[in-house]
Structures are given as C-alpha cells and as structure tokens.
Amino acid sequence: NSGLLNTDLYITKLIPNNYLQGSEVPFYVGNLDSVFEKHQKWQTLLPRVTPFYAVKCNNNLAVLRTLSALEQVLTVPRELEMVMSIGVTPDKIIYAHTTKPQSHIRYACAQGVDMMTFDNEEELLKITRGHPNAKLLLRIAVDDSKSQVKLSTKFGATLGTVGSLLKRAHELDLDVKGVSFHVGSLCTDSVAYRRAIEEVHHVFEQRIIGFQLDLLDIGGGFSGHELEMVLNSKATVWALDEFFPADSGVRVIAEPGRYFVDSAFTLALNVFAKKKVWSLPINGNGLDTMIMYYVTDGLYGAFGDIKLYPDIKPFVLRPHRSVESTEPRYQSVIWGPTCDSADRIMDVWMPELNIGDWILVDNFGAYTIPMSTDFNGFEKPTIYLVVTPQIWKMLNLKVSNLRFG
C-alpha cells in the first residue's frame, strides 16, 4: 500500500530528528494518499451512493481540501465558514443536525445552505422562522443496538410520528425532499442497514400529499476496517436494489466520516516520564514489576473518546535502538500528561521503555483531532501531512498555511 509506506517512512525520519532536537511535542502524520484511496474504494463498493463527508470527524484543512476535490461535504455552521473558505459551494453542504440553534438556522440561510434535517415539530417551527425555503430531510430513528455508539436515543423520529410530522411540514409550507437515518457508529451488524432502508421505504410508500420524496440519506457508521466495510456495503447495495432500484428516481447519499480518515493518521507520543511499581504477579510467585509511563497526549486530547477505539494496539519506535522481539514484556500503564488521575489511557504489556522513546498509535484519524483540548497547558499534537506527487497533482491542492512532507 503506497499510502502506508509513505507514512512509515516519514515517521521513521521525523522521530530521530525530534529526538536530536529534544522535542517532546506529540504529532500526527496524516496520509492524503490513504484518503484518496478510500474514496476510490467507496466508488467501487457503493457506486450509487454520493458521500457527504462528516467534517466533525476530522476537520484538518488538508483533509477537507482533498475531499472537496473528490466529493461533497457535510458540515454544521461553526465549520461552514471553514469549508466555504476552501471553495465548497452551498449546494454541496448539508446541515445534518436535527436540533439546531435558531441562530445557526439563520446563518445557514444567509450563506445559501438549503439542505438540513429535522425530526420534530418544534424544529419545523424554527426552520419556518429562520429558513422557510430550506430543503428538508426527515430523520427517522432506526435500530442501532448493534452499534458501539448509539444515536437513536437522541435523534430521529419514530415511524409512528412520521405521518403527522410530514403533514405539519406541509401545513407550514416547507419542502421535504426525503428521509435520512443513522445506524450508529461502528455498526457490527450489516443487516442494520437493510432494516433501516426497508423502514425508509415504508415512509416513501405513505405518499404524503404535497411532497415528492426523491432523496435518501443512509447516514454514517461505516467502518474504516476493510472487512466490516465490505460487509456493510454489500448489505446496503442489496437493500437499495430491492427497495430503491436505480430506475426509482431516488437519489442516494451518505454521511461517512471515520471511513475516510481513520486509517490515514498515526499519532506519535513521547514518553517524558516513567515509574516502576510493584504488583502481585499473575502466577502468585513473589512480586512482579509494573511500569507506568507518562506520555504527551491523553484523555483530554486525542484519546478523549477512547470508547471509539476499543482495540488500540500501540507500538514502540525508539530513536536510538530498535525493539527486539526477544525483549521481555512488562505489565504497563500508559498515562496522559495532565494532573487528573482519570487521565489513564490504557493498560498493556510492553517492552521496557526509556524516557525519550516514542509510542505510536496507528489508524487514529477519526474523532481525535477536533476533540483535543489544551487542558493543563499541554500542547496539542502537531500535524504533518504526506502525499505522493501523483496524487498531489491529481487533486491540485493549494498549500497555503499547511505543512506537507
């Protein structure tokens, strides 16, 4: 994989340089080739589905520029100015949040962003006051029991309320274009997409007077893991062919985020402190060594939503010597840098590290960068980006105010 090769080479060059310069600042290496490759894969797996990238997942400008050169963009008002500054036009933006502040609705209207979602009558009343010409998607609640992050407890109208909501929208002279749903993040059941699409079909069949529904938004939840993505996309394609075939006149879009950026970013953490403690061994014979390491980012930074990464497998890259497979592994605790005792990243078995060594976390580009804080005065990670000349030329990106390797 050319993308992975570029990332590895860049990291192995950066860490020795940082070590020689005495830098302890954490950093990401983001691979734009990987983002491009994911887009190509999407075209193969879901050719009928137009992706609107979820900016909240990773709002790095280079990522946005890359994706805006390839596809359409999903955003909310605080991000709206950002994406429009790189040339994304209002017709390529959806305000996909069902509960919006009134000021945000007015701002979207002023910027010409017409597409937005709703799931309740009070939201319809706000839209009537702030953006009466909006093009609306009714978000329905679907089964997300097999997803790691569930959303339907907070968002989405139940099927029993759909008729009355559409009737109310018609009374308010609002234009409803279609229906959306979201099966939740990290969905492990590909059948969830089929069930949701079938439920949307029931909504379309109601044929509410006054609306010509012709848009289906299948939401996000698509995994960055290749096997899961293949399974979910196959189930989605089969369901679309059954309930909304190509000749149905229904346009299909989606809101992927994690899928595009998860595997594109690797985080490098510097070990700036360590402490050996004693603990009872598993075999019960004497005391065993446990080593605690303190690194330069933690739960108030990139690991803020650690539940999204249940299978993190960090690995070590030393600036001065390699890690040998024969080295003993020790029970280890990796702590974040802050003074908060809850800032405990993970417990792992690792070879013994020295102060100045680096811990790398691969596949770490989703919901990490935009959720970071500078709590306790620790610096946010620097972001370095790599891209091959071929992809760079193809995307015709602008480099203003960005670092590229």
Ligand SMILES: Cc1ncc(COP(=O)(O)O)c(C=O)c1O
Second form
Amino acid sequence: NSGLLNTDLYITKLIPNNYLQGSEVPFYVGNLDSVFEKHQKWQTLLPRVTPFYAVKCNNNLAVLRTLSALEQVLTVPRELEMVMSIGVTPDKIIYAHTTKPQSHIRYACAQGVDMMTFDNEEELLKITRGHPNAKLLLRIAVDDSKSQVKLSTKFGATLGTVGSLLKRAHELDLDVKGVSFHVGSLCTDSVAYRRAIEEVHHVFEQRIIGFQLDLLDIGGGFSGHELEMVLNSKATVWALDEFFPADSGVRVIAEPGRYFVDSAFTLALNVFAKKKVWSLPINGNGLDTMIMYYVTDGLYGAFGDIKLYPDIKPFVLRPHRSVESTEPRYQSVIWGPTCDSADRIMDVWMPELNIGDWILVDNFGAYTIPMSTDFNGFEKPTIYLVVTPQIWKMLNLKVSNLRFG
Ligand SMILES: Cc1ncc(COP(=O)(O)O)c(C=O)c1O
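So that was the form predicted on its own. Now I'd like the form predicted in complex with the named molecule, please.
Time for the whole complex; same chain goes first.
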C-alpha cells in the first residue's frame, strides 16, 4: 500500500524481538516514506522554491539517497565527500558556510563545487586565493528573535555593510550571484520570512554596479510540523509574489533541514536501570516517591541539541502494552547512560516503568544522529529504515542503503 508507513507498527514488532534476544541497544526507526511525503508537500506549498537539503541535520546515507533521488540537492560545509560518494554532482551542492577554513575552500574548488556563501571581507580574500571562480551568495543577518536557534549573531552581514562588501567583491573580480539569509531554526514567526525577503529586495534594488543579482536563497527554519509549515510557507509565497514575482527572473532556492527529517524518525531507548528516591512534594507535606530511570542514550547522544521538550511515550513490555489512564503518575527523572550527572534528559510525570521497558521519542530525526558522540563508550543507536516497496522502487534505492546508517 502506498502512503505513509506506520512506524509504530514496526516498533511494536521490533521491541519484543530485541527483548527475546536480550538486546538493550537503542535504535531509531526512520521512515523514508515520510521523507518522500515531505518532498511532495514542499512541491505543493512552495512550488517556486528549489530545496537544497541541509546535510548536517541528518546525514544518514539512506536519507541522503532518498533526497538526492528526488532531485533535492544538498547544502554542505564538510560533508562534500559523503554526498559526492553517493553520486550527487557538484552543481547540486552549495557550500553554505560563511566562515570556511582555507583548506576547505581549496577542497571545494578541486571538487568543482562553485556555489558558496560569504558575509565578510576576510572571507572574500580567502575565496580569491582558494576559489577565484566561485559563485557567491552574500548572506545577510536577519531578525531571528522568534526562532529557537538564533543564527544571525554568528552569521550574516548587517544591511549597512552590504554595499561596501559587494563593491569589494567587485574589485576582487569575484562573481556574486545573489543573497541568502536564515531566519533561525524552529522559526515560530512567519512574518520573519516576509521581513527577510523584503530586506533582500532592498539589497537587490541597490543595483550595485557590476553584478546581475538573480538568485535568492531563503535558508532553512521550516518546521517539520504541518501547521507551522503551512503558516511559514504561506507567508513566504505571499512575500515572494510581492517582492520577487515569477516574472522577475530571480531564481529562488532554500536550505531546509529539519522540515524533511524531523517527523520521519522515532528513537527507542531501553530502561536498563531504575532507582526510587524520596522527594519533597509540592505542598510540602510528607515525602513523595520519585523514580529515576537510566536509559541507553542521552545528552552525549541524540539529546545533545534538543530545543523542544522531547515527544516521549512509554513502551511497556506487558501482555497488553497499553498504559491505563488510571495508573498513578510519578515524578520521574530520565537520565542518560553516562557517568556524568549533567546527562539528565528530562523530568516528567509518568506511570511506573520497569527495567526492560522502553521509551519512545517521536519526531526525533533532526539534529540527533550526527550529534552522537562516543563519550564514555556507550553504543550509538542502531538505525532501522522502513520504506514501502513502491517508494523503494520509484527512488531506485538499493537494499544496502536501507540497512546501515
Ligand atoms: C546555513 C544553514 N542552512 C540550513 C540550515 C538548516 O536549518 P533548518 O534545519 O532549521 O531548516 C542551517 C541550520 O542551522 C544552516 O546553518
């Protein structure tokens, strides 16, 4: 059957199987049908905008193959080798980092990757030395105050410096093609896109001599959740129609990461240790039970970069695995596995779990897999990928791509 696969069904089979085999290793289930659906939705919501998937968000090879098979293309700082090894051609890659080591600029040049971003004069000098024929995007700093991850403090030229930077690029005989911005990751303010697009329009209007700017890169920040994505994309479409209408001759691209992969992955964590302690209740009378759970991945793994409260649900190994609504909830702490007390994932009220039960974390495909470290020697999660035969055939994915992360 076509359509979105049910990841839960797969997990429901996998966990008892792990239990029988005595495996406590955490694992992800990644749903490639979901990535495909996101691609289709993008075409409907932002038909004029070509997405360049941000590899750093989830660099799983099957995800990369799925997106490149869909003619999505990729934006990479140092992952060039990886994406080129799966056949992505240099014309489909943007080196979207405004501050690059000189050796990386030379490497990109040697690989034929021409498109890159900049936001300061020193960078222009390095590009002149390492890749004089590069095609450049000037990244501007925009309002990111309503985003969880603010990027404009670190990246982007202020509007006041744009004119002199473009003049300097012209003096250095560099080729600037257009302007880019990033409103920040997890952007909750759709007006931010409109304001940023208006600012780019202002830059284009300055008509700096020597450049024919015709490329607009609206960056990332798009949510994996449907409602937020609809709001952000509508605001973007309206702003594009107003400032860069279809007949303006300006090509529009984007650098979405989270949007494509967030909801495609669920992480399953094994409860391998448990401890009951006493805590003072909120009303101050007597003592309450607090339960500490120790699970197989934590802050040095998938939880290193979480920006939202994780979307968790207990998976209890009982004959009928449901948690009854009448079961008492206990104040609980979920700890990661390492010997570090900073490795505290979250505090939550939950029904009591037992050793051997699992905790599922939904919507966990963005900025999790590539952030995992080897700290303290704990095993990284295994990655299982699921896809319907139709999508597998359509994208010409190979079995080996579907097994390994
Ligand atoms: C240059 C660049 N492009 C794209 C992205 C992807 O952003 P998001 O995952 O919010 O779409 C990021 C994320 O920080 C980024 O730094």
